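Next up is one chain by itself, shown in structure tokens, the form predicted on its own.
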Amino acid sequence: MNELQGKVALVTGAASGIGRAIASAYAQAGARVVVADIAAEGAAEAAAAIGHGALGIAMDVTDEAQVDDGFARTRRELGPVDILVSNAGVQIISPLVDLPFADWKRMLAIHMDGAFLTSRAAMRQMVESGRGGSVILMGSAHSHVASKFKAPYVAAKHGLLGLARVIAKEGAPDGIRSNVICPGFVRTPLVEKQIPEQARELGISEDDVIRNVMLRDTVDGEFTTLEDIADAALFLAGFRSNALTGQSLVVTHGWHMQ
């Protein structure tokens, strides 16, 4: 992965699981990363284990204010961001009909309104070093199938693929690159979480979650790995032409197939 040598990369949510994999990948193959989480003490910690030279910021990818104070930050002590990789996430289970407004809202807001306002900051910068980059929105195989209990997430995770798209036809000009990496469930702590409150919605145990919920449709009734995951991050941060722009990468031990 020499195309990633000295680049500078932007992983937002990654203090821990998918987001920390992903920095720390990079890190490891020679860029100077920026690990952006909500947590400022676990993105500082994240950052100095990964090291490299790697910096810990806070940003909450729902503010503006912080996002773009973030961005700014970076071009001050690395320069202008080359890959972004928006991650950030959260989980929220509930029947639709009985989930409040201001869950939707908040679900939106972090995947939708981050994915947004982050992507913005870095194409700015991309566009402004004259260098192009590459935009990596994080999906999931939420974003081409349903779940039940999971409407906000369903739907957010479906217009990733639509601003991806769009940043992919704006950049091109500029040389910016934008694709959805789309995981199957990766035993983080947000699926953790999810395995009880979802047998108790559906009113079956946890290992028949894990069995005939989670993994029934994989190929092999394997989880997807962090290192699956950062394998995939890498390969798309490292593409070298606008041949792979516009699409999304399903990473899911053939639960979904595309």
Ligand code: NAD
Given for the second form:
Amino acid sequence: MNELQGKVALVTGAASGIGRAIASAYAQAGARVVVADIAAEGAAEAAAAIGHGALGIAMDVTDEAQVDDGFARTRRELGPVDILVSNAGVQIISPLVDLPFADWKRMLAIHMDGAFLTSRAAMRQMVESGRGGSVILMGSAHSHVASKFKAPYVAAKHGLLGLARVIAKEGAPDGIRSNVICPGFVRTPLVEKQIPEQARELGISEDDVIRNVMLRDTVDGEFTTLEDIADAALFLAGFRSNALTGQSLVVTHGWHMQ
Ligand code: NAD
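Switch from the form predicted on its own to the form predicted together with nicotinamide-adenine-dinucleotide and print that structure.
First the chain shown before, then all remaining chains and molecules of the complex.
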């Protein structure tokens, strides 16, 4: 399985969870991978564990200089980027009426500014190299549906659909595709943290949060897995033409059906 042989892929938020699983799958498929994360030690550790020459770099996706420097280093050390997975993300659980403005702005900065800054840097390299590429934004089921207590997350994840569609239109002449992956609940640190938080906000048990909030509308009561999302990311990265661009791929055990 060397379908990404010769490609350079940069994955943000790749020290943990979904990003790490995608970076690992890409490396196994032959790509030279950059593990970019605000957690510098975590990025270095993940890159070492992934192997295949993966490069760990410290990058806060909300910081323009750090993003541009990280992409410049990638080009110097591995070559121009062919695949971006803009995946870094956090979650804040709070009723909208109690949400501090600073938390709203921080969420939009990580999810939206981060997607913009990394997409811009990746597209510049894809245009310059003449090879085009694939820009994958990590959305969520919450790109399509809403849940209580997640106002900035739901707003930002919906916003990524619009950004991907613009990238698809502007990138097409240069062979740049853009799509959004929309996972259901995957048991990463981001989700483990919110199970007790949601139980508190809703006044129910943690088991009820899992069964009656997170997985209630799936077809089979199952969590989505890291492997499911890595498979989707491999499929989108390897897809060869503009036939599949500007889309969102919903991987949620049927929680949301388009
Ligand atoms: P995670 O907490 O395991 O990993 C997130 C990573 O992002 C961490 O390594 C963290 O250090 C990094 N990060 C946070 N802020 C950053 C910043 N400013 N710059 C660079 N890196 C930063 O979470 P995860 O569940 O793997 O989430 C990854 C993405 O998947 C997020 O965008 C999340 O919204 C999305 N997602 C997750 C789920 C789920 O159920 N886990 C479902 C849908 C979408």
